[in-house]
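Heads up, the chain below is alone and in the form predicted alone; it's given as structure tokens.
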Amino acid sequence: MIRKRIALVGLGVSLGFFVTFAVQRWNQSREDAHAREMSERVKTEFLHAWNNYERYAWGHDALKPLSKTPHDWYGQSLLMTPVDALDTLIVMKLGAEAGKARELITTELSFDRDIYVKNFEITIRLLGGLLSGYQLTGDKRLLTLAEDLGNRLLPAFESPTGLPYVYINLRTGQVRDPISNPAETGTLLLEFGTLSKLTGKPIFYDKAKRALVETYKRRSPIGLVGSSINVETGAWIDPDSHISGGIDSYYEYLWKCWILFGDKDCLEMSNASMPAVHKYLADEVRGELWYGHANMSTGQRTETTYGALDAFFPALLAFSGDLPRARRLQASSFKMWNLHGIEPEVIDYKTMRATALTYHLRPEIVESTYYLHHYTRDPEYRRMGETIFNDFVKHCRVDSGYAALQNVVTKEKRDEMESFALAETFKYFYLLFASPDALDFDKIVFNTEAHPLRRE
């Protein structure tokens, strides 16, 4: 009798295990199927944006989706949207569209232009896009264009400090505007370093790394950087410190340059910088984690604001191994999103009121959702991403693409569809729901424009 009882108990335990296992497998299968459906929805909506760009703005930098007219940043087209979106087309396996975009780029794009361009934006969007496009396709014409662009941008670094000027003329190499910021001086090494690796010419790596180091060297005694700096004198113009636009990707690249190139200087600079960010910028309000503003020299709180651009930080925290902080800050970002059913550009997190009401189709909260799902495999983040995507489609989809919002409260549209919506926002939405083999995360590092650069 005892033996039978033991046998029955054992059988019950075994059956319980198999039932639990079967239920888990069924749930996982259902979640995977829904994720595949979502990835196809994202691809369909991306094509809605891309096809309307092609219809109304082909050969130009961007589409203005409300007026259905093209827009060129500098009065002449540098094919911003095709270059920026090329690797998204490839990752989504949209072969015909990718081929057409690549042919346009390789036959029509020229940087021999007598125009002043913003070094930072051209580097992250065009240089980054050309390099990732080359690595994904092997088309050497893209690398040739990248090298030509890199050479034309090099004079930007010829300041007394090695910090780059804001604007450079692509034809003459003349520079202007010495008042820059840490993001624009320190977010160049992934692209210039990859160009060095692919061309065998160290000058690109050396110039961009010096700019990053010179930015770092000017941090305050408590370890913070300010909002604006004079690249000729190296003096800070604005002592406001934060993780928002103008500083954000400086911290991102300190860590990513260590991962992509194994540069120990970058690891040391990152490890020395992040404790100050957590000590002086992190803020606990209502038990929630936020990151605000502080004086770079004193650490005194100056603002309790956080915004759409700050929402990149959970991704960086997750990528650098700090999942507890990443989870908490992502919850705060999602609370900001849900305030009006779509995120405002800036909020005061103490009062939970928006202080800047625009929404520019920004990718950062989606990026962080993708990173957190990658590292935790917690289905919570796909559910979060689905909410964000549904709101994005509901409020920003228009007949001729996707439109930014002038006001997140009234949902008034804005005649703007920046190239990063196609390069980043849709790509991160897609990767969040797609099979992990859509892109091998462990073999690439995304630049700040979501262009994947190979780690090997």
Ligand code: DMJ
Second form
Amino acid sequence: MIRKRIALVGLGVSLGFFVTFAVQRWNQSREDAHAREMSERVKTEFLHAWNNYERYAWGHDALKPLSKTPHDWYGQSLLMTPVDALDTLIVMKLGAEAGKARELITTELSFDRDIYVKNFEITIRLLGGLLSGYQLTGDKRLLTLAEDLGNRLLPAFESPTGLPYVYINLRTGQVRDPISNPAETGTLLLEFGTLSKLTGKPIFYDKAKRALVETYKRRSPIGLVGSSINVETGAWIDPDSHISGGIDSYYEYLWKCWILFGDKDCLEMSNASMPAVHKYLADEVRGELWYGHANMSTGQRTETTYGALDAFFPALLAFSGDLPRARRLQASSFKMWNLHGIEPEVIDYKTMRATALTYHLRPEIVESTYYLHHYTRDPEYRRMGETIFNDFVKHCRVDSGYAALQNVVTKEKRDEMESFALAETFKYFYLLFASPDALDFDKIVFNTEAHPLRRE
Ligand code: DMJ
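Next, report the structure of the form predicted in complex with this ligand; the form predicted alone has already been given.
Now the full complex is given, and it begins with the chain already shown.
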């Protein structure tokens, strides 16, 4: 009798397990099917942006999506959008479009131009895009272009401190504008270092590493860096410290240089810098985690602002193993996004009011959602990404592509579709929903423009 009861209980337990397992499998396959649908939707929307670039701005830097006219940053085209978008086309397996973009780049792109360009932007978008394009296709012409560009940018580092000038003339090598910032002096090593690896010429790595180290060496006694610095004297011009635009990717490259190149100096610099960021910039408000501004010397709070650019930080926290902070800060970024159903450039997190009302199609919040999903596999992050994507399409899609917003409250549009929307925003949306083998995360490191660079 007892035996029979035990057997029945055993059967009940196994049946219970079986049912739970079956329900879990069922839920999982429904979630997977939905994610696949989402990745297809992202691809369709990306193509809407790309096809309109092709239609109205082919061969130029960017499309102005409201006037349907092309835009060139420096009066002549450096093919900003095709170079920035090439690896997105490849990752999305859009072979015909990728082939056409590659042909345009390899036959038309020339850096022999008498124009002053921004060293930082050209490095992260063009050098990064050419290098990842080469690594994904094996097309040597892309590497040749990257090396030519790298050589032309090298004179930018010829300042008394080794910190690069802001602008450089691509033909003459003349430099101008000595007032720079940590993001621009410290976000070059992934690209220059990869160029060294691929060409066997150490000069690129050495120059960019020195610039990163010289920035780090000038941190204050409490461990913070400021917002602007004179590359000729090494003196800080603005002591405001934060993780926002102008500093942001400096912290990103300290960590990523360790992961990509195994450079222990980078690990040490990163480990020595992050505690000060958490101590002086992190802010607890209403039980939420935010990062604001502080004076680099005293650590005194100067502003309680956070914005679209700061939203990269959960990705970096997750990447460097700090999931608890990453999750909490991502929740804050999402709260910022939901304030107006799309993200303002800057908010005051104390009052929860937007202080800069534009939205530039920025990727950072999507990037962090993707990293968090990658590390936790928590379905919450795909749900979050779906909300963000739906809002993005609802408010930014126009007949001829995707348009930035002039005002996130009124949803008035701007005649602007930055190349990073195609390099980063759509790529991170896609990777968030695509199957993990669309791109093997552990084999690459994304530069700050979402160009995947190979680890080995
Ligand atoms: C991009 O060019 C890069 O992500 C950069 O690091 C910061 N700003 C834009 C996107 O917002």
